[in-house]
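Only one chain is shown below, in structure tokens, and it's the form predicted alone.
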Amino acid sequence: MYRSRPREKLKDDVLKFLSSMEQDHSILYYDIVGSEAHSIMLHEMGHITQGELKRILSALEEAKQSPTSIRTEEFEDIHEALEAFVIQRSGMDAGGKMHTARSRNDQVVLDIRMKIRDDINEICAALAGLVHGLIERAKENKQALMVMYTHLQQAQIGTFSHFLLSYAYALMRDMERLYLTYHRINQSPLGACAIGGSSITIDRKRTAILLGFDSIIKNSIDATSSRDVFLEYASALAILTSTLGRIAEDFIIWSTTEFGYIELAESYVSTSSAMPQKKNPDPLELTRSKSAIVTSNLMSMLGIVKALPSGYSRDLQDIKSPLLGTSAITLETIKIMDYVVRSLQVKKERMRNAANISYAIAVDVAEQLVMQKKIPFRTAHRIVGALVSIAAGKGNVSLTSLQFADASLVLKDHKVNVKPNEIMKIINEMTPEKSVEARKSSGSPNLLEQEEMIKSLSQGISNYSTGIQKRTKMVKGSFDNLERTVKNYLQP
């Protein structure tokens, strides 16, 4: 339709090639009512009748109501299919005119727009309700004691909570960078044109009002030319995933009999067609892949966009598929990470044996060496480390296995005020319980800190809960003050 200067057809495999179809269905319904806002805003600068915006825009109804009756075979994407439509179902004298003062350039980056937008807000909100879940299952397990990992090797008693605390805050930062993202995305380049805007007087302002947006991106060349938003949006994803598989990992080491802290809950795990023992946890092996794949589809943009001129490129077409394939995965994960939070088991006694049979005292034990007996730290971890040896050297897997003996051995390589009884008394004392419960550092596990976290946290998440609850009223609201405005347009 849009071959006014070229005479000749294009060959079916040349349209099959420049096609955007695929990806194109998803937008559809924002290329219907952005047609409608710039039609109705046309109407209002005197380009075209009342009568002609009535049959536009029942033809643009018709399509919202049935976008299966849009024929998109003989058509490089969908806006020209929605034209084409329109000017089938309304005339050349009327439909021919909706695209005055437009351009697909700035009617594509609308549509994406748009679209983006309530992917962010469904996204945080489902992030909110992963959120509120760690929060949930971190109140059950304040008191759960637990090995905590660095290198993957035993380091410090922490508790369960501890971890899915961690996780709560490092997905509120995620929530944060897709929440101020939201404000960029959210800037209408609707009027644009092309790429240097048009001679025909238009109300730029009119049209992000009755799409929903904050305001107008003000240059026309960074309108139709820029895409560091969607590029700034797929990072925070890409992010975010991998938070999300950093969990799912964790969750697959504690999930194994090895570990055997918890356990998955049997209508989110799968099983093997030869081994009628196993649970798999392949909702979380597939967690850790999305992330990988989300990041790819980041490079493949950041690609795409490298060293373009200014100015729309045909180019750009091909970020519509990650960029929209990257919001959907996501929030499929969000959701699958969520379920599993909820329902998985907690072996509160399997992680306590585990505790009980480590090493993960031995830095409260040289701590407790510097209060009590005022010896350099370094000499205190040599110590500590000297004692760790012996009980290794022995087969054995605790400290408080040791004897008066060792202790006097280790003690008598180094110059300092410790007996091996006074060393024996601080190792006997420090069970578990008493690791958590002497650290009192601020972020620490210990119990009042924990609860502190909590209530921050669940502080946090309600205030974005509120936000994205606004910002997704503020749209609807447009978007039904349009709707009104239409019907109103259409009444006989």
Contents of the next structure:
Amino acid sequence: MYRSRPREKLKDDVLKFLSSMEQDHSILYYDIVGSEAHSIMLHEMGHITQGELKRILSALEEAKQSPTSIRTEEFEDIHEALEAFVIQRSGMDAGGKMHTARSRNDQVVLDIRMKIRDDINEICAALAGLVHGLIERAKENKQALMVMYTHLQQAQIGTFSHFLLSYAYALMRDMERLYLTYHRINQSPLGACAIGGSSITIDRKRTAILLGFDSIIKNSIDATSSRDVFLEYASALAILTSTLGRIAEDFIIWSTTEFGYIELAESYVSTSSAMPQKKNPDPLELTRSKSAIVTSNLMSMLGIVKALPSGYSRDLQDIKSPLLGTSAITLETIKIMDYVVRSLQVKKERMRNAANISYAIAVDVAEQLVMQKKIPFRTAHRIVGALVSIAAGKGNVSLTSLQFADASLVLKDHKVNVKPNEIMKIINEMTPEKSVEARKSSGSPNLLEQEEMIKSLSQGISNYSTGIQKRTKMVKGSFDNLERTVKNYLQP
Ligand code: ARG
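The form predicted in complex with ligand ARG is what I want next, because the block you gave corresponds to the form predicted alone; please supply it.
Entire complex below, previous chain first.
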């Protein structure tokens, strides 16, 4: 349709190569409302008559109601196809004016910005749901004692809830990143035209308001050339899915027979075609791999935009697929994690047993020596390390294993004012419960600390939820207003 200069028709396979139609279906709706707002503004500025506007809007409304009636085959993208549809329905004397003072270059960024704006709201809402789920499960498991790991080796005693809350905190930061990106996404490029604006008097602020944007992107080169906000968005999602990947990995490990700390609900596991006993955590495994895909999408986008000359180049079309793909993948991954979190069974007994027979109380014992006997931590570390070595040598893991150590063998190597029976008393009294109770520092798994974390996370999530609802309402309100304006013009 735009072939004013070339005399030849585009070759079929070249057209196919150029086409972005496959991705454009997800921005069609935004292209329609964007075109409505632009046409209304053109009329208000005196460039098209009310009668012409009416014919354009009626065609656009028809496109909105039955998108499948838009012929797409012979066009390069949805912008071209929609304009052709409008011209076909409303005539060249009306529809041919719709593209006054705009270009596909500002149009495509406009559409993507509106789409990503909705995606941010949807993803943030889903994320708020997931964080809420984590908090709920944490409340039920505040006393579920569990070994914590570093290097995947037993480290300290903690609780299952402490892990869930740690995920909630990380996801809240993911939420914050996305939430802040929204302001930069929600600015209108419309009216920047191809690159340098227009000599026709238009009102860019008016279209921005009609479409619910906070402001316009001032510089017309910047408006059409920059994709940094989409990179920012995709980065935030890459980080977010990496958080989900880490949670997935923990759950996969803990659901093995060897750990047995959690059991995934039957509806979230897969089976084996060969081994009847299998209950595989496939949704969680795919959560891990989705994080890789989202990361590589970001890399594709960065690769495409890096060092492009200013001004639209067709390369930019190719960021649509990784960008929109990233939105969709992230949303479904959050939902999967939400189901898993809410439905998983916590095997408290099993966790407790593992805590009982571990050496994960070692730091607590050393800290008691520091507090009660005023010995340097480094000395306490050496004493307890030697005790663990003796106990481990005895190979008995049926009781709190440190009880099998012999303090008298160790103490002779150290100049400290502590008797063997005093150390053994500390060890004998150090149960996993006591270990967690004794952990007083801010943010540790101590019950009071956990309650504080639950409180502050709940408050945080409720603030975000209010904000997200407000934003969603704002966008919907603008689109409803626009629809009313369109209906008014369409009245007979
Ligand atoms: N389909 C194109 C895209 O997705 C739209 C813009 C095309 N502009 C142009 N001057 N060729 O980016």
